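As structure tokens, one chain now follows by itself in the form predicted alone.
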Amino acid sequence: MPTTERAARAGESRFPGEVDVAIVGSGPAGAAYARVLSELAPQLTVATFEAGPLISDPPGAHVKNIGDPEERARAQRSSEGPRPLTEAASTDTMDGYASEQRRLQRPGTFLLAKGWQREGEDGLPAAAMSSNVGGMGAHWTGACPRPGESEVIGFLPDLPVWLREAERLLDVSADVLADAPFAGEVRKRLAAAVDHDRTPDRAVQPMPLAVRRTRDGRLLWCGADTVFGDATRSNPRFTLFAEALVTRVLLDEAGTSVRGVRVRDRRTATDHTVAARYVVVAGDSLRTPQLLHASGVRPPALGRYLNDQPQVVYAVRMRDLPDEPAVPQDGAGITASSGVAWVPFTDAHPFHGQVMQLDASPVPLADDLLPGSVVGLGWFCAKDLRAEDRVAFRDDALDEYGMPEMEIHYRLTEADHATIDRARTEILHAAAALGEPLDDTPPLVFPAGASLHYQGTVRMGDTDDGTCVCDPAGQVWGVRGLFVAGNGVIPTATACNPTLTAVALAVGGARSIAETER
């Protein structure tokens, strides 16, 4: 990776002694900071530190774009942190997808080893993370719907502008798979079933996706590599360091301003100090508050308002299909038969539907399968937000990375159970409009954490009232130069996929730094 990874000479640290901006985490939100600063403030020296390894070329690319199955498997295993699955474990994300396993684990992720449930609570048994350049952006589904109604963060007047910029950075399109075989029929049937009380902007529509078509017609998933873009990769003042674990954000004596980061080189097991005027912690919703806690930055809301999106899934085979040409499989991670429809969240229907036409069935079928004719429905529910739902950290025990061990405190409320029950009813209603069930199994509610959409633990607020961690620019209250980014910043109860919103908030934070430096 000659454009982004500096090689150290014998006996020297491969890290610089000083940068203007240190970014912790190389997922889509961290990549957005690097991209926006490269475009708007190219005079700044910027370094991104990623605890996990480099798994792709270009850095941060989606693993499903790796054509060779063995190379793809190595990338996924390398992303699974301290406890990778065995080599014999499947790397096909459809294998065992509709599983009732309590500790459900997807390829490319690793589960919390302990602390995922307190006695008498629901916990997050399927809470998972990835550790690799590109973060979860190397493994996600690419769905990028905009938030609507109460999902929208009301105190951010510039949010629509930031969302448009996030769509540019992620290369989002609602058209790239909109004409997949049977996709129009899927949307037509869904609309007839659910659109009767929806406004036009909340009606059934093609899902906006971070998927791009190459000049030769192939379809590729967009990941952090897309967000980094050529502007970042060609920036001579930007450097990406893999296998570089930031263990502490360094502050001044008063604890009111950042001074840099402490980095552990996981290749040499040595620790190094990198001075910085700005530090952006852009890990996931569990590890971002973990690093702040380890650094002594512990505002009252840190780790609180943790929320997952309860997820209900079902599948049908479409009935009475019109004649459509079959789309040949090309061996890539996504094909032209993979249409995705969107049933948006509304306050009256507090869930979001992701309706995917599958190239393969999640259950065995007796006869030949026409690509796109098996439809998987996933309803994501908005959580009843509570300060009591939180990730806490132990100062007397360390995890496998040597960081404070996590403890999850999490319950589903009566309101949550009522929303899940409604989602079951509505997913069956939508499914009946499309076709016939694949078998006699009722809709499956995934174990808590399986959505991988955790939010809220470093939430944004418009006033420092003890219920939020950062201001509307993403800067931690009371600590100049310290920013947080990622899904954990989102303060509202959402049901839609959070990545687009997280990248939009990162755009706003990066622009605030660039404006300050003008």
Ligand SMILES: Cc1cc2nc3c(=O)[nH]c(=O)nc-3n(C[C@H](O)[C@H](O)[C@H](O)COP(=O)(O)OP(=O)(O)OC[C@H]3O[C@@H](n4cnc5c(N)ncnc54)[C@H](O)[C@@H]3O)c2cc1C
The other form holds:
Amino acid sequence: MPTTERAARAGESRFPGEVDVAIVGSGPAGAAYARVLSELAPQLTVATFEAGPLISDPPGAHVKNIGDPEERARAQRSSEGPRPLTEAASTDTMDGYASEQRRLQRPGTFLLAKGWQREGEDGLPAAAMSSNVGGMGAHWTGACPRPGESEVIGFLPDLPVWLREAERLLDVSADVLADAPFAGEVRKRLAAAVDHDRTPDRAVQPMPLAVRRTRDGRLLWCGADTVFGDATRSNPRFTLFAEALVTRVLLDEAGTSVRGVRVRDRRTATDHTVAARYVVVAGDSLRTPQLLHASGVRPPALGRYLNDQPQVVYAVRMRDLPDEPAVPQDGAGITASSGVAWVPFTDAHPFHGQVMQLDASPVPLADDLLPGSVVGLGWFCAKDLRAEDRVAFRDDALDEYGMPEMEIHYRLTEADHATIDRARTEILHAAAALGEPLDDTPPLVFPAGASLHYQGTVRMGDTDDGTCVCDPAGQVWGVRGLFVAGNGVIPTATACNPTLTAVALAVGGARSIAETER
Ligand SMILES: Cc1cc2nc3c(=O)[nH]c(=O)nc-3n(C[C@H](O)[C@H](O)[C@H](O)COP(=O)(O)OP(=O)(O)OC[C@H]3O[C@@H](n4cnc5c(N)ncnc54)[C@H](O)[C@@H]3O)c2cc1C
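Following the display of the form predicted alone, present the structure of the form predicted together with the ligand.
Expanding to the full complex; the earlier chain stays at the top.
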């Protein structure tokens, strides 16, 4: 079962000379291409090249499913690329949830070393990436809401079908934590506060989560391993190569058709060429445009319309709760006590509310805390989209991977500040319905980049008018066989967590390849 490659003989390349489809990146978006092609076009040879190491089993599995804390910490440190945290760092991504640190590094991720802010601009001080098999999908929270109203990409009639398919690939369920202690009470109180002008599909509800329960009752966080699924793992024509950095997409002389990829074997520091008829770049919203830039594919919109969702957070302790027994920790190191409620985005309230009953309090509290009784509210805002907000790349300086160094140009506009002010007001309104503030600090606005939901840098459009990079299938305008995937493809100003939408768009792209190859 060649999910990961067999060992090559000494001196030989471990990579094949040619494949039909080369996928760059093994996060949820790249994994979706591998899965859909394995199901619909099993005659194609497909190879995924991932810059980072294999950290979990099955490949791409979420680190929260690793029961042993030391092993989990090792997997996180191995994902943190060139700048891992210290060994003593927490393994809990919720630690620091209410931190005001400007450059908070979450376990499993690493920050940009340079270029994250230009003088006089806001920049993206908290912009981060993960380098490991499974990408950020091995570290995420798994919230998978559907986009609504103006978040929806209007020129994609098949989007609802692709979203349903993405929910299947990610194993999304709204039920899995819906009956956690006090979760119903949280939703009831929120609904009373905010549902008066909402349609039923945009009313308060349990958050759809990429989390499932095993037969013995444990919770499993779904990541790229779930998306790959057995269909990919049992596909004899699929191979996943870890520690394989794609440094260039190779094109024909005219630059209008892909020919393959140049791959650096990070184990042997040797470079190899792999011919491919299709190349799918799914390297996250910062590194996908970086690879296109390095390959000389530089459409005017490349790296532009960069947007991150400004995030406002607050926490309360639920009032008037009955005493309930504590729920024990389960074997996988996560508790079954945490409910997650969803306050959907609407055009009238342009925020996505993620309301999480916290496993542990973000500020020191009394020990008599009932599980589920401390609630963290996170309001994600839709950004005012502008071409000037961009990740640019230097031709005269390289990053730690030897790729063109990034330079972030990013400002919050007056409209953004007004939206953030409104989010502060609305989060306080929702919080007041739930309980009492933990202390007297006002809602905290996270530093730009902290949402980890960067979008727009390889955005999709329905015409090649210079404001987008790819067509509705994800194929780069004017370069046959070159596809882009991930949150960077999303062209709308969303406030909801983007991974479900990115996987849905990958489903659409993979289906279009399968259709062409039929
Ligand atoms: C703590 C945390 C919580 C989150 N919570 C949520 C949530 O609740 N809901 C949600 O929707 N999103 C959440 N996210 C974000 C989510 O994880 C990402 O949206 C998602 O993983 C993006 O998928 P992707 O496949 O596009 O990119 P990634 O998962 O980032 O994967 C990209 C992969 O490509 C590899 N790569 C890059 N360049 C190259 C190259 N040149 N050659 C080879 N490989 C390359 C990288 O090493 C990486 O492994 C969270 C993230 C974190 C860290």
